[in-house]
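One chain is shown next in structure tokens, namely the form predicted on its own.
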Amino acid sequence: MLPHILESAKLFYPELALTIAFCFVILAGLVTRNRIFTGLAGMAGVLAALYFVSVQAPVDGTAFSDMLAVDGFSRFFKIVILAATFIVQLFSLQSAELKSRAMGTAEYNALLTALALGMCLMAGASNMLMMYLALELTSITSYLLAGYTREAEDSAEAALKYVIYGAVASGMMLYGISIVYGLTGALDIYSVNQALGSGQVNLWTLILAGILITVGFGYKISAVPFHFWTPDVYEGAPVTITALLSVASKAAGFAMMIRFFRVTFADLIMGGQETGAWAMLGGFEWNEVLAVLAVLSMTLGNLVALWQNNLKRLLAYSSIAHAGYMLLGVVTMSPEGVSAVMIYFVVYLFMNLGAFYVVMLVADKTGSEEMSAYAGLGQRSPFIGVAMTIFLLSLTGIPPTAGFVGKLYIFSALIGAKMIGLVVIGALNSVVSLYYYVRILKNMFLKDAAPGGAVFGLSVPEVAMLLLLLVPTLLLGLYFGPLVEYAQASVSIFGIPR
């Protein structure tokens, strides 16, 4: 047992780095209330975790009796999660909303580190019990961070709604896991796959269990109809936490969901022999369920966003719609579809965090997150106006921005799987999304600023942060070959036949 634990620990270095950083930040908070110091300590832990993920590159295996998988697929998503966490930590050092709180800065930075730990565990979880525990660690820290600015009424309301929805979703997921365990006698998803391959499992009970587990995944990725918490939580939480939930938490949920469906329900013998698609075990096509969730998420997210005047709520519904776009890649049940989702997450990381960073800057300088605060922004601060324009065009999927590349590979995977109807629905939804993004551009460039509207000056760190997010948003729209190759290689290491 001891040699196995020591061998597993070598594959667990990224998570150990985050655990040590979490403990250090808590202890540092007892000694000093210096917000900068505890923030830098948390950032050092995330950078250490990124380093350990990168040096793991040639190593693949499972840790702690198949509880965690360490492969190219999990490494890819861990890099996305840790990069998003690091950028949000940089946001946090600049946020006036967080600076206004004299207490609890160490706890904030410690919880950010714990949240990154939970999301990394979700990316590699290969045992249903570990999936549930990782989801709970992520959720509980998310609840606390969503209500961090507890002096604000909408923040407390957001945290309470998040707890209620999260408790219901995780309870249903746990019930589904218990049913699968009762059917197969296994919690390890590889053993469950073998049990399903024997054909001795009752189909309808399996469908019920799968749907209950899907509720947990749907809640984490903000897919319709499990999205009800998203607008209120995004609006009430600090902008920094909203940005992190919109990217990193969603990435962790997708990583866990893809691994679960790929390993548990895919026919590992027949899958990919003819079309590259995954053959499903048990006589039930789970991709049809995911297709319904994708269409609902895209359509409802975009249509409801049309009526929003609060930028955080608007981007919340936009996030729901983007979850629908990414689900389209999972629907194909093909290596091309999964690699397209991975490519999408990288470009989504930069363009979505960029949009939220602009929202944070404008809110810090005007005290408002409403659309009216953006009137004349292109004149008051041309650099912010141009940056926001590029981020919004990228979210729409207009070339030559990175968002176009993300949608291009999603739609290409659908065409390869002969799902032309979903391509049409996705394209029409992109057109709808253009309308509410253009509303923001109209306010920035075609409306005059209110009398007395101040000219925005940007500090050097703020300009540097905007450039850090803006340059990749443009560069990945023009030069994306290495990203595509890395994503496709990570899928093949995951074990999907090519």
Given for the second form:
Amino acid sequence: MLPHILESAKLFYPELALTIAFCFVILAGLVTRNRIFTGLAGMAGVLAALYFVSVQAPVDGTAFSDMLAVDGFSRFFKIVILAATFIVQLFSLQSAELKSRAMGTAEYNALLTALALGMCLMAGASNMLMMYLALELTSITSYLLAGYTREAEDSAEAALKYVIYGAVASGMMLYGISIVYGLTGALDIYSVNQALGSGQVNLWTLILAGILITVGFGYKISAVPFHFWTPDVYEGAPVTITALLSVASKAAGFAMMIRFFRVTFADLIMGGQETGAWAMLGGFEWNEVLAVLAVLSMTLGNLVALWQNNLKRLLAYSSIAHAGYMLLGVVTMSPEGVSAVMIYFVVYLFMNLGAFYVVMLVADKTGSEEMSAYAGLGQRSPFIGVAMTIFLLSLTGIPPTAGFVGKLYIFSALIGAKMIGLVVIGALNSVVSLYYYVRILKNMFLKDAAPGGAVFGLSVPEVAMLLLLLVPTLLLGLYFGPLVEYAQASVSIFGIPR
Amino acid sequence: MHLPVPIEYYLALSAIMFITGVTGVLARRNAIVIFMSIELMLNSANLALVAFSTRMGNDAGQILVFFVMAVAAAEAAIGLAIVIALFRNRETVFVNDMNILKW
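What would the structure be for the form predicted together with its partner chain, given that what you showed me was the form predicted on its own?
Below, the chain from earlier opens the complete complex, with every other chain and molecule after it.
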């Protein structure tokens, strides 16, 4: 047993680095109240984890008796998650909203590393026990962080709504897990798959269990109809946390969902010999369920975003719509679709964090997140105006920005899987989304600033941060070969013959 | 393994508990009662897991139950802490009154 644990620990260095950083930051908080010091210590932990992920040998394996899979797929998502966490930690150093709180900054920074740890575990979880635990670690730290500015009424309300929706969703998922366990007698998804493959399972019970488990995933990626918490939490939470939830926890949810559906319900022996697409066990096409979720998420997200006036709330609905586009990639149930989702996440990381960073800057300087605060922003601060324009065009998916590349690969995977109807719905939705993104642009450039609207400059770190997000958003739109190759090389999931 | 009570009884009780929990979450407006209903949902899953585990002579389910109990305690602690934070601002625990954020 001990040699096995030591062997597994070698695959576990990234998570260990995050754990050590968590303990260090929370202990340092007892000694020092220095916000910058604990922030930097947390960032060092995340950077160390990123380093350990990038130097891992490119072989697939599992750790701790099949609890965690360490493969190309989980490494890719860990890099996305850790990069997003790192960028949000940089935001946190600058955020005026957090500076105003003297208390508990060490706890904030410690919880950020714990959140990163939970999300990394979600990306690799290959046992339903681990899936549940990782989901809860992520969720519980997110509840705390969403309510971090608890003196603000909206932050505490957001946290309460989040904890109620989250607990219900994970309770449903747990009930689904208990049914799957009853049907198959196993918790790790490889044994579950084998038991399902033997064919002595009641299909309707399995469908019920699968749908209950999908509730847990749907809540984490905020897909309609499990999205009700999203707008409220995104609006009420500190901007930094909203930014992190919109990218990293969505990525972790997608990673866990893709692995679960790919391993548990796919026919691993016979499936995909000719086409490369996954064949489903037992004659139930799970991707049709996901297709319904995708279409609902895109359509509802985009339509409701049309009449939002709070930018955080608008971006919340936009993130629901983006979850819909990414679900389309999963619906194809093919390696092309999965690599398209991975490409989309890298692109989404830069453009969405960029948009939230602009929201944070404007909120810090004007004290408002409303659309009216953006009136005349293009004249008051041209650089912010131009940066926001590029982020929003990229979110719409207009070339030559990175968002176009993300959508292109999703749609071409769908065409490869002969799902033309979904391509049409996705394209129509992109057109709808153009309307509300352009509404912000119209406010920034065509409206005059309200009298007394301050002209504000940017400090050097703020310009550097904007450039850090802006350059990849443009560069990945023009030169995306390496990203695509890396994503396509990383679709290997442990236990799946390629 | 032989169970003195047939497994169907356990599963029926577990299903009733789960449905009671879901109904409680949907119907009650007091945040603390909602948390109690959530506990009921988690415990219904625990009951099902333990029953299956004993029936099949497989320990994995019972181990999961230990973790679920720990997680449920953590979640209840966080949930009640948030309710207290909100009560200090608003002097209410009714979710109907939590309406600053809405479309």
